[in-house]
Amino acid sequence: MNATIDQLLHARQGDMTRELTQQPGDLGNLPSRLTPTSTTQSICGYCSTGCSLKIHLDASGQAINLTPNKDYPVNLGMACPKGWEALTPLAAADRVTTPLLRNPATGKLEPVDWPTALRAFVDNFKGIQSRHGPASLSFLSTGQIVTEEMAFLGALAKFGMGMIHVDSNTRQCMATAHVAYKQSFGFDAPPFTYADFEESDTLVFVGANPCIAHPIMWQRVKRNRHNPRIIVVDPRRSETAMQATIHLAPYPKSDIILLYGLARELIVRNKIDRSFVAEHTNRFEDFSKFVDAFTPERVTRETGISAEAQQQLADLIASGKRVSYWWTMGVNQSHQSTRTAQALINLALMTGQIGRPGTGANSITGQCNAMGSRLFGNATSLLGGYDFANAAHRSRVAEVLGIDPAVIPNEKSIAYDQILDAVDRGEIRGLWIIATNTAHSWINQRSFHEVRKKLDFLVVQDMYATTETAQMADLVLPAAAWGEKEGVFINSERRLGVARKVSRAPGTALSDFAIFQLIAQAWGCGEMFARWSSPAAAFGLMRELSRGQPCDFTGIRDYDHIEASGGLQWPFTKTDARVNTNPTTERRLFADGRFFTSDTRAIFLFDEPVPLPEPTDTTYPLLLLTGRASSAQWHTGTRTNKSAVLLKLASRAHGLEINPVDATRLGIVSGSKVTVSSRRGEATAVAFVTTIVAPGQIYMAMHSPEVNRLTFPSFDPHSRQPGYKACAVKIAPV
């Protein structure tokens, strides 16, 4: 093994030396047209909006500042606080700059060189496989790295290293939308474009707070010239709800009942597009019979929404000419999330509100590249949206990649929660975590801390060694961050945008792509991935894998083509490229009413609602809601907490919202410290007394390091997405 690693490093000495020793003025892949104090552009690496930022460079070519790109069709010159501070995390003092290996004698992580790190990776992981079989290794990845890296990681792990089951933190945010679209439309295909925010006369937001979570999208809503009616369905009177025409606050996780009741009311009023339903859908009659049981009386009884409010909702929907439905984590993170998302899809289908400007059943994605992960993560779907169980699909992927079809598994991966269950059972003994902070973000946080003890070897690949997960690792691999590498992100509206390298990674940190190349060589499967010579080469493979798929983007030439076009939405085929020399920047799906199912018809899907898995009782009488509390915070704060500006803007984001009725009963005043307890753990917070939350409910930010000590591990049966949003708790003053 020593000889193999040494030979590898010698063979790659030129590439390694260039990546490890680049000075700020020698960034290698910056556009040659750049002159001192010039600019380049890059897609932001935070949320799924996909804003373009102009990166300002000093005379040496190093990024020194940024401004929003006013010519980009996504953000139109706007940026949220995170975007303005996107460069700050790169210079953080706690960046990991060299591999770290835990010393068994001291129990501490200690710096080592790359050859030592690679030997530790290969020796430990191969040792685990020799003792326990190929399925004893797994990885948990991210929606934050570029698509080329996601595709390379999935291919390397499954085809080269023999892993069977892998997943990413996209499971925590977008698995529901992926499954809902795939089941209803035949492919994971969000139909909209951001221009629909400005074209609708009626916008329905369910479990979504774009004012805070996606502020640039909210600004697009504010640009709407049609004086639109805005409907918000959310248990909490969120910032978006405060600006709504009508806010409906159903009991948490009863929104599916409200949506079924709305469908019934529209059918009773005959506000159905009968022609569209007959020509382009299946199972509407079954759906119509099913929702007949959701009378106004039942809806009121089970959601708390009055019959009058239900009628007002139906009036607004029925009178709308261009109605769009939007959802995000409030729907996706639920024990019955897939059917709730499909309840929204069903409403769009039955009224023909799809495929036209200002319409659609539209999922707003979470992470910057969750859409890329959904297409190329290689977990539930084979690269490019193919099916692991289909022999012809495996052969097609093998042909493009130049590999033996026999190395491609014939089954999809189990999900994130099931992988951790397999660790708990002792079936998975080696785990590789890339660019995610599982020890903080996983539901019922204590469970991960317990199963980690059952791992023989844990590898964490990240830009910081200070995360809760990295601190548990046996080996930490130092990764370059956004801005220190290049590749493609795919945003919520299916737009491919290019993230550029504008800064040198610190120390001996490498891009994730380069780390995967090193591991492939060290593992002994480097030849299998010879075609993956660079991110640009990987993009070429991905482009070919997309050929003939609903996501076909074979008409895209290269990164420069994407940039020059203001980003390009899939599909963008060779034919599209020939007939659209100046492609429109806004492209939506299903204008012809043809979907991606075998008979081109969309499918109405539905199930009887399921009660909350953990209802309140006398011991735990309050329901905890969680969500994003500030546009200045991001996930577990790993990057945003490096910015003093963002910390100040988000200073109240870690408080606890409680209604005055409950606060008075419990003797709690604003500014006082409280303890929140569930059956799984305890957290402390500062109370904020407000009518934003309803009596019997409290609200805490998902960014709080303690909140997932409390959350209940429920999972949607179709998407396996965790239900972070509701669990039973009690609260007391400290």
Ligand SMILES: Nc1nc2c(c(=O)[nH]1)N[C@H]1C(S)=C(S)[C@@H](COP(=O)(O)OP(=O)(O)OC[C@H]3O[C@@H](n4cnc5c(=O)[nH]c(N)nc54)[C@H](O)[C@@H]3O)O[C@H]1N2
Given for the second form:
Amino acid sequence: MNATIDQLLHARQGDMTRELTQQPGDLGNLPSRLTPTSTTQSICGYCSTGCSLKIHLDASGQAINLTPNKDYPVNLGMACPKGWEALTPLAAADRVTTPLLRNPATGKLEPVDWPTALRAFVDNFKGIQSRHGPASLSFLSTGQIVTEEMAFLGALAKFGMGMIHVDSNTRQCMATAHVAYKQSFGFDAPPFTYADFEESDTLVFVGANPCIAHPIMWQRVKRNRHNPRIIVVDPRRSETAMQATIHLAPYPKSDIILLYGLARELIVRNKIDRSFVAEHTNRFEDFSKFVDAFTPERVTRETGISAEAQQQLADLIASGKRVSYWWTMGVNQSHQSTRTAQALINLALMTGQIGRPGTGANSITGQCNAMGSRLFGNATSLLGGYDFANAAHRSRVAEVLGIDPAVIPNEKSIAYDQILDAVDRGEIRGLWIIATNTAHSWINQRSFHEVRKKLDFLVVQDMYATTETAQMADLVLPAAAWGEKEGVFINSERRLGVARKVSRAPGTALSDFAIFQLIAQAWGCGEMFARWSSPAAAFGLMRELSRGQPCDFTGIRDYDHIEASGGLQWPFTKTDARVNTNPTTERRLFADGRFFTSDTRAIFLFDEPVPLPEPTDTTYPLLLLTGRASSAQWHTGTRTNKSAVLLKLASRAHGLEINPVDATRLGIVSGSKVTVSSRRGEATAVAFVTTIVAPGQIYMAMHSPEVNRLTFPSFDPHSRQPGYKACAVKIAPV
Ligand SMILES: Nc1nc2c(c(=O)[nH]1)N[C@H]1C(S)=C(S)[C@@H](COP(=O)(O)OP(=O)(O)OC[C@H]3O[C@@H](n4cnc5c(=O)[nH]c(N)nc54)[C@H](O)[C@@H]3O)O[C@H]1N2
Ligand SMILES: Nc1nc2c(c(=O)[nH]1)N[C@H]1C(S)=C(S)[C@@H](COP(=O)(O)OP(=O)(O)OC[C@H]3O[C@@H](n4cnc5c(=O)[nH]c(N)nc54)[C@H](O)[C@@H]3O)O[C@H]1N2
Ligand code: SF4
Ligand SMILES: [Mo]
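Can I have the other form now, the form predicted together with this ligand, not the form predicted on its own?
Up next: the whole complex, starting with the chain shown before.
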């Protein structure tokens, strides 16, 4: 095996050099290049907006600077601070440049060469499987690598290495939207295009703070020329709420009640699109009966929203001609999130506000490639949105990949929390974590830290070895980052865009794609993945897998085609490719009212509201909400903390918001240190006294490394997405 790895590495490094001497990420010294600088373009690797950045290259092809791309239909020449600073994290001093293996004698992570690292990976993981069975291995991955890498990882782990249960941080983020759409529309299909931000006359944002989390989407809202009414539903007076026509602040996690009440009110006013409902939906009558119990009095009692405010909300919705509903984590991260998302979907369906410009029940995604992981993660659904349980689907996927259908599991993966429970029970013994920082971001962090001790072997694949999770690893695999590799991201409006290689990865760090190739060889299943010879080849496989699916993108030729078209939204079939010559054409779904269910009708889905899993009491009297706090900070900060500019811009991003009423009572002033404790742990933070949060609630950023010591592990029963945004705490001055 040794020789194989050596040969492969050698070949691989050869490949790298070849890749690097090809344009546009050209790092060879091409004498023919006459201009001192040139440019190429790439999609930003942070949020799901998917802005295009123009990358300025020096004579050797290395990125030296960037500016937003003026000619791209998404960002129209704009970028937020993270985008402008996207090159800085690549040059950080703590990039991991060689594999690191924990030395049992010293207990320390020590540099090793790739053959040693691959041997450690294979020996340990195969050893675990021989003792405990194939399902004793698992991976947790991400929405932040290119789709080709996600698909390859999912295929390698499940079809090549025999894993059954794998998941990604998309569970923390988008599982709810995925399941809600799949149940209601028959496929995970966000229907909108960003032009809808500009076309709506009434925009409803529920649990979304785009001013901070999607600043360029918010710029699109600001370009709206229809004098739109903006409704924001958020328990906090967020940056977005401050700019709203009306802001409704229901008790946390009571949105579902407010939305059922609104549905009832629209029925009472007869503001229903009866013909749309009759022709294109099922179960409206049941829904109509169900919401009858959500009287204005009940809604006021259970949400804190006055009857007048409910009337005002209904007036705006009822008088809107083009009403759009937008949601993000305030909805997705709750104990009853799927039904809450569907309460929004139901409103769009019953009023026929879908499939036309400026309408829709629209989930805004989070990470740059959350949509890629929803389609090609190979966890909940089989590559390309197929079903693991369906034998015909397994055969189809096997045929495209040229593999034996018998290697495809006939059940979907269990979810992130269930994987960690299986580790706790000793059933999963080997874990491979790729491009996510579980030790910081997982709910109820302490449980992960405890569970980690039960693992026989933990592999972390990251661009830094300094992350909380990498520090716990037995083996660290050094990964190339955004900008150092190539592939496709899919943004919130289903637009495929190309991320380009514009910089050389440090040391012997390799792209995740190359790492997966090496592992396939070292594992002994390299043959099975011969077709996955490059990201471009993998893209060809994904395109073929999409054929005939709602996401069909068989009309896309290659990366250059995508780039020249200003990105391409799925579906983009061969027919679309012939008809659709205007690259900036906006594409939305369901213009014909036909959904992806077997009878083409969308379904009204609903349930009785479930109370907060951990309400406040006399010992823990405050409710802790969590989320983003600055457009200049990204999640666990491993990348954004490397930029002095971003740190300065985000100076308050680790603070704790507290209402003056609570602050006065507790003797807390702005700038003072406080401890926050829940039944699970304790954190410290610097207080910021503000009316942004309501009395009885406090807010902490997820960027704080300590916040998930506090959070309560509740999960939506349909999506198993964690309810990060509500738990009971107490606070005290330090
Ligand atoms: N700058 C920056 N941008 C990002 C990210 C980042 O880390 N930094 N992360 C990206 C990712 S992966 C994601 S998923 C998105 C997240 O984007 P958002 O969901 O917009 O961001 P959050 O701050 O998590 O949550 C939004 C709002 O939900 C509110 N909220 C909390 N509980 C409730 C509730 O019960 N009901 C309602 N209606 N609202 C509630 C919070 O007060 C908060 O203002 O952002 C993406 N963009
Ligand atoms: N309390 C609370 N917790 C939350 C949330 C919340 O609102 N509140 N939000 C949740 C949500 S929506 C999300 S999406 C998660 C995000 O949580 P994480 O995924 O844990 O956060 P990141 O900091 O984005 O971690 C990405 C990791 O990948 C590494 N990386 C970056 N690029 C590459 C690459 O190309 N290859 C490899 N191999 N590694 C790479 C980075 O260095 C970093 O360590 O957090 C969740 N946690
Ligand atoms: S809005 Fe999102 S995609 Fe655009 S530059 Fe900022 S982080 Fe990048
Ligand atoms: Mo997310």
